[in-house]
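Shown next as structure tokens: one chain only, the form predicted alone.
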Amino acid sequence: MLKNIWIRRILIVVIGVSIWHLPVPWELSQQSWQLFTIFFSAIIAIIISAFSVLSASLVALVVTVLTGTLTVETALSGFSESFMLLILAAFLVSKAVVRSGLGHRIALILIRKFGRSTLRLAYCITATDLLIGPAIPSNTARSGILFPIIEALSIDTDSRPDDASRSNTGSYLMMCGIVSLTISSSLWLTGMAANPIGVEIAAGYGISITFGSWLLAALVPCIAAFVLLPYLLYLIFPPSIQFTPEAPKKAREELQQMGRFKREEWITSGVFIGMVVFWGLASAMNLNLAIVAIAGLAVLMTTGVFQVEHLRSDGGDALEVFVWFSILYVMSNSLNDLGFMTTLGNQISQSLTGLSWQATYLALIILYVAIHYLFVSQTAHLLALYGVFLGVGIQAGVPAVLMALMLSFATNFFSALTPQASSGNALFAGSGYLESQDVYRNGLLVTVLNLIIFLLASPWILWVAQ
């Protein structure tokens, strides 16, 4: 095994010094082209379990800092970044949840409900995520909603991070929270915080999408994926445990035997039910949703519901995950800065003149969501492709609110892409319950579906968007 990895380990060194001496293509700099090398020997290096997610994500910063690619100052401002910070109080506070009771007291109670299989749990998840979509614009707050239930979910029903009980049920149940994701941000305008980015660009190609129009077209290929996903993940990534006809009534005595809410629930339960009011009010109110999480973080901890050891002791999978989404973060979108994501999507665009407007749309699509896997932020894809993207198609004839939307869409469900397609995954992809490799077989195998399942409904969205 020992001998393997080390094998990996130099195909990746292989591979990223052979890339780093090609002539540079197209007009790029030199500097895009060796941060590019570097970010993409990194995620092969995770994918191929040369190197775990952390690891690889800081060999990457330290070359591309020693290698001058990057300065310090840019490569560690990642870790200033408000969302990053969102994500980082949001997993603690979701341990709090679970070690206040409330979180065992809400497993309880959906496992009463909907407990006799896991599936069912599944379908729960997904439609409580759907629910909650259009007043919480933001799928990283709407991911530290789900994923404190989800966990203590997992738990309740014996099955628990890194070991082997974690594939019980909590693998599949945590990847459900990542698919879950990609469809509740499709189906509401302001179910994500670039929806409303990509229809104030598709204005300017004159083409109109409202709040009821995005989600009349979004409908249709939206339930057909909240109808099919979570079985499809099951029978691609099912979990050990599937039938707990016993469960529903082990939940409904253990819940007569907690009794009433004690004191570190009901603080807990005031400080995340406010979490969410101000996560769905925070534009209204102009509020930043990472000071919502620590100020509901911060009341925690002068409480005594989570102290200081707690944090000392829960925060590892936190700091881990803060530091390799930070780190990945920043490499995506320098890239994207230094122009290589404008300049790959017009060499693209370039190579498909003279193709009918239909096989353009089809690969302007597959293409937009592949190249995902170079992205580390939805809204950076979007700001980079998206307008690059709909100029082509609509030169090309492709109905232009088709092309809107469809757009808009995939930029929604190609989420579950990778680990870090999107800050919404980190908590899922961070909980011990799923390796990298995981989230990468499954979540192609899932953005494949979607695909499919979106370029089906085309001549629903073009029906009633027209």
Second form
There are 2 protein chains.
Amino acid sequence: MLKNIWIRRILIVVIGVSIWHLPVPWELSQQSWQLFTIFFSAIIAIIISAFSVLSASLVALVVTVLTGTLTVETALSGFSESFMLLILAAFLVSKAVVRSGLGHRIALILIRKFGRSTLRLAYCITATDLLIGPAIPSNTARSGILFPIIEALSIDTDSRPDDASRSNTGSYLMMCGIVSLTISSSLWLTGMAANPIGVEIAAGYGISITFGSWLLAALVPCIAAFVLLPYLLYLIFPPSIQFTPEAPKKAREELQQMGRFKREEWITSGVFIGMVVFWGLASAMNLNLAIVAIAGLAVLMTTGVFQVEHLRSDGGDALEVFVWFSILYVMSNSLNDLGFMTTLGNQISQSLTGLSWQATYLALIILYVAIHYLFVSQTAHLLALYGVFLGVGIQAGVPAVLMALMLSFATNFFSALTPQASSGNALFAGSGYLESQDVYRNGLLVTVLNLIIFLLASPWILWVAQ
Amino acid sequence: MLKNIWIRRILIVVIGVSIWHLPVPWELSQQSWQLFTIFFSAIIAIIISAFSVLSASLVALVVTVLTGTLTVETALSGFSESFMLLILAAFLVSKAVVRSGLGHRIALILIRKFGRSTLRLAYCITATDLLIGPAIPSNTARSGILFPIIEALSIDTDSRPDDASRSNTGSYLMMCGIVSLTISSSLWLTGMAANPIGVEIAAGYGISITFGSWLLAALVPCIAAFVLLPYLLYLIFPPSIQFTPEAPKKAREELQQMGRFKREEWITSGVFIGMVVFWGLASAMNLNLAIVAIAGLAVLMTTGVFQVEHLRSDGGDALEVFVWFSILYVMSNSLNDLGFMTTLGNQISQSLTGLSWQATYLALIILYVAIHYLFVSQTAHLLALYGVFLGVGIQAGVPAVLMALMLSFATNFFSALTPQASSGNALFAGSGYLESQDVYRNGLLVTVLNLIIFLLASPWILWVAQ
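Same protein, different state: after the form predicted alone, show the form predicted in complex with another copy of the chain.
Starting with the chain above, the whole complex follows.
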């Protein structure tokens, strides 16, 4: 990594200007090539720490508009996407959960039971996520449930976002939140909003996938990932505090001192449970997920549990994520709308002719995952490339159901790849416990591990699904 | 004012439910009547302090969506309006101006010259605004220039937003910012974005208004308003600290201690001047105002003058205004789109038949201003009602050019009426120095005073414009 930030920045400008002036390949439009250049440069700038993710996004936005690559209206349209407001509202609700003391209490209860080591806490978080997975079919909403608990756990294990203590437990546990969502979303057909869309596309190829057949196929790789990933992450991104044998006893004492539920805790519990219930019922009741979260926030604000003053002091973190996520989302999404992603997918698939079906399968899945560096939404990725890759795989002789399921699983497990790879990452990435670089580095490693685990499970998937 | 907040809240619910179930008048659609009910109840709730402006907006948003009055997409669309992002970016830039020390320096220079009394500072602010008015044709952008200076002036006169000291000078000076915009926007045809639109609508009635004729007509009432309003506001909303005879001397000493410009100040000055220049050139260069502000913010962030940590701690205030303004804007705008405003305007104008032209003129102008309680944008108000009111006035025998000019002036001076009456108010209303109720009360008084001043100037306007 280059030491001087200005050298890195000049490098980014050189890279950007060079790509900009390359001959546009594959009959892509000039517009889509410009947008790709800006977006790609921004991503590289974040990865090599030339700019913070927020600065990179702001600069990219300004360049996009000033070069006429996107209109102002399009470039800003991400700010009113309902899942962006879901992230914003969930972020603020999670602050209320911590402020009300409810987060503290839940954390103490978990520490009392699992607090002897940070690793145990990580498993406890992941298990919770796996269990609520089928009921909350949005990983973003689920992140809104996990995040306040992980935040309270971090604080209660002496780890705060604004100083060196964040690496005590918080950074690791937040990253576990991101990792956990890769597994819980893969395990259940109803664990991520886009999963049923993939199943529908597969049905167009005559492949039938049910809730049960998905679960059965996912069971082996997901159990393996559940067992291995929190531990492997623990090795590659270790928390400074690992063993706290006295923590459960202290938690027990502190819980006794806390006494009964306070008014704020009752209200926050009610709101939190209400949000879980209505997020679960959202598709049945045709409720918008963001409105559920905003309604929860409204209750917390009108009852004074979360006050305007609290929003003023806690809201800056939420604003940061909201701004960069909205900007990057639009850029990736527009790149897709302009046909860039489909063209890229077609070019890649065409280059794979003449390989055995096993080699084609391997290459397709790896490339499908790698391309996710360019996406800021799992759903957009699936809509753009799932069909293309499935078709190419089937044509090359890959068993159709294996190809369909593996692409579906990949659409879930590549969510750890970058901070913006999934809207479910936003809260953790914006927690203050993780640098963008932490997420990029660990996200890549975790994605590779997931890739290995799921690919190794291919025989199992083929066996049970056929 | 009712003491118990829950009594006030029950009152709001009773009012809302009652209006909801009234027979829908004037062949309005059920949808527009529902939206009016929700919006009107929210405004009343804010005025009687039943809810904070943020809580009222959130509740209104949830009710609007859950009752099917607006779709989620429409209800959230305000978040990506470019003037909302102009407010957001200008807010953050103003924080950087204060943080960099530049705001402190400008404030000290002003205090050295005008700091003997708070009233002098108020006149100094208003004069600045009047002078830059013709160059910056957006009152929102202009608020982005005034706000950091007023904020620094407040802080440097020992007035902070988060405690009782805010009434020392800050509350009064922030309110002066809101008042100042009413005058500077009225004085110049290029002082507010919608002014030329009004002139164009008037041209459709055969009325010719030029930059010069506008200025000449506005001169007398605007000079009167400039002389009277800061002083009258000083009487009705007095700052606790009024005279500081030793302040100029202290400021001089402190300026000497400050020494030369620091790096942060150089960069911030450059950005600030650049924003002023490009805001001024925006329409000639076809630049979007928000992008200018975002570019300024991007420069401040990439140079490290304003850092991600600063945004995290300062951004909560900006987020608060961004959220409620976006929500209220969409509600008012949708009410307009649904034809509610036009119908209301028509009904009002029709009820005025049979009066003398002078009485019709008076009634039309007063009603035009009063209806602004329902609007969250000056431009939308002008587009919806300017033509209707102008037509009715001319038909009733009001001299056409007088009617046109007075409606144009009113479109500017009613901007003080509520916190959301103009996007130019957002920064001041969100500064922490003003309660919503302060703005509502003083805004009403200032609007009435402006109304009297401008109406009394009618003979002058008629004389010079005909």
